[in-house]
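Quick heads-up: it's one chain on its own, the form predicted on its own, in structure tokens.
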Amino acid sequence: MQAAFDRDNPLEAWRQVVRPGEVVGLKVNCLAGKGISTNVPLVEAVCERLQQAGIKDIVIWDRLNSDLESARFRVNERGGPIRCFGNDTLGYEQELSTYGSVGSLLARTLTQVCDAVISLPVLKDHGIAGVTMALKNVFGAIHNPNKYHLDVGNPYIADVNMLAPIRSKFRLHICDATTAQYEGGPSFMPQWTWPYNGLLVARDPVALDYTGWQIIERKRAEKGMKPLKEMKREPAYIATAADAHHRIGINDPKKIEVMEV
């Protein structure tokens, strides 16, 4: 964090990010259970740098209750500064939000709760959509990613992250690639895991991507697999969420500052 904001600190740079009085949500990914999902003492670490930099109430959400369990997450709906819970404990809106070729409902843990979200994508290959990391996330927020995941996800994934309350309350994106994987996502198949043993840190969530997917796509080469084009799978959606008509980041390689530290 103090090497992304350019702080001498990193309560500095969590300011950066958040405000006192904000109730911060931290976006999970529990899908495939406790093989590879968003790890507990990640999360544990984020909510620790929030409270020092004085945020006092933290949710931690995703789509199901029973998905977060199965990650190892403890459910608690109602008590202390940290909450954790699904979308099905609060519901979801009843009039849909629309953009270019979507229509959801959003969970109200987003709209009416958080007021700043955190997402903590996995670094994964995704059997449908290519990858799932940063922009994939946010389909945790909707009632119907079912729907949108033809012509692997594009323009879909790109329009829902163009939805009001996605747009205006994501503002940093912490990828969890302890454990990555580069193939048989977003299910865990531990054959095609490896320990990346590092974290992407970045307020686009396009560079994210574009970044992730080239670590994913170095390891296919490594084992000898095809790259995702030629299985049909290419993440084209991350160029559509960098072009004009969505503007979310920058999937430009030349234009992408990546800081290893």
Given for the second form:
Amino acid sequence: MQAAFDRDNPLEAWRQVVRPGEVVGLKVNCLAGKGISTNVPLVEAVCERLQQAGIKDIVIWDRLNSDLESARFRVNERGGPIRCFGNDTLGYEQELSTYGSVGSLLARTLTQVCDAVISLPVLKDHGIAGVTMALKNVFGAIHNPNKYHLDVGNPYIADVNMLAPIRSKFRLHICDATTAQYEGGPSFMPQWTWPYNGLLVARDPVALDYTGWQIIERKRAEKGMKPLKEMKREPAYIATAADAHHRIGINDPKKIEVMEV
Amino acid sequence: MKSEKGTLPETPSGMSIPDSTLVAVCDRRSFLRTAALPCIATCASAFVGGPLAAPLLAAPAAENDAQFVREAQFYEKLAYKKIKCKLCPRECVIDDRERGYCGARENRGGTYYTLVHSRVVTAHIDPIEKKPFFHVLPGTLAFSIATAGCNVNCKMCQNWEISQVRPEQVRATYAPPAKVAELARENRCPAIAYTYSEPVIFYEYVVDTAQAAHEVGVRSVVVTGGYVSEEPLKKLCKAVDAIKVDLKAYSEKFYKEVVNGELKHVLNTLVTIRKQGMWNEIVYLVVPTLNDSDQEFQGLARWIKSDLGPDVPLHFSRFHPEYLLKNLPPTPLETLERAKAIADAEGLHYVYIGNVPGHPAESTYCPKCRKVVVERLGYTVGAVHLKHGKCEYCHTPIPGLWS
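Given the form predicted on its own, state the structure of the form predicted together with its partner chain.
Every chain and every other molecule in the complex is listed next, the one we just looked at coming first.
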């Protein structure tokens, strides 16, 4: 965080993302269960720093309570400075949010509880969408993600990221790449994981996804596997997210600064 | 009880089953507004004829979703616990713990399950003309049910609040097949209609309920978008009595951009239904600027005549702004009349205009002598001039299921 925000003090870095008094959501990714989900110790470390930065109300959330529990999070729907629950606790808004090709009901956890969200995806490939990291982690905020996997998720994933509450509240992306997966995702396939042992941190989800995608492609090449384009699942939605209509972030490697810390 | 949406086809309306007879089983679940079930809280006076429906089974413990889960039909096991669904042309390949496009079927450890068997989200008693079926048991009532889910995502969906949600996102009632059949019989409904959302995705429930219904002398009719693979469709044709297909457009472009599907599969469905000897009617919802060209109407009519025959009823229905197409106006009457004129000119015998109550094109005319054989005003049937399925005047056979 210090490196990413060019601060000498970690709390000063965190205070660039959140403000005291805000309710901060941590959108984890627990779809695949305990094998390749956002790690509990990482989330605990983030919570610790947020609390030190003056945040008194943190909500760890994902799609379903059962998903959270499968990844070893403890569901706690009420009380305490840290709550943890799925969208099935509060449900969804009643009015559609629309942009481009998508129309969805947004999770009330996002729209009514959180002032800010830190996204905590994992680094893995996806059998339909190519890869699944920061941009696709927002699918946990809508009621109908299963409708948006056609055409390798393009332009749907980019369009979902344009929905106003998502665009405005997702402030930071920390991709848990402790364990990464290059094939067989989104399910946990241990034979295709490797201990990358890193984190990808960015404010720009497009740049993060592009960088993570290249990491996966390099691993696939190392293992003698075809690139995602040849498998007909190149994640073109990343370029769409960067295009003139969306401008969610940058996917040009010449313009992405990767700092290795 | 009038639907808030007026006289739109196949939105939950008509007589509703009293709340006391349907017991919600998902009380602790957070859910979307219960779009359909609130209209169930009506009193007995809302019924037109027939006794109150008998109570359904008592609700089991809350959150007992397991009662709705059955192993699905029509799927293939793949490596690494993946499955390929074979129910519809999407043929979703689904990882463990994931669902396909429809959201109503799930892979659990490499076995595929339907999550919506007996999981009714809306139940109403409607005139069968509302489906619309104009050549099936005219003037009778259809006990109409639906579960959540759909395998397309039409931007003009009139029932998106139940079709475009996952089962756990909307309140449901446990309504096993035998109970539905019994309710239909007790309410003097000669048919059960599987409708509102998409019966293909609650396939197993449809087939099981149709079987239970036949055992008590009740027929089954299906209202579908027709996005179904051939093998399950053939089996379905053996189980039910009539199928109405919503043909959204006669263009692949519309199917891709507005429906998120492919036209060719629906055309294949219509041909299969004909080959199976199943009674079929077609609805074409005319959406201004998107599927309302003369070229499409003509192409459609010619295809129907050549591939299905001129006796398949075709309903051109008026669109009302909804879901993701609220920016468009309702279909002008002139457009519907133009569509009908084109289809008539191509030689189709039974072309109707829907959602325009009082229009003369709601009635059925003998294709030979042009006299009215079934008079309709909205969903109400007036005089019927058929004798043993033939025009009373000139004795021309009028195809349909008349009794």
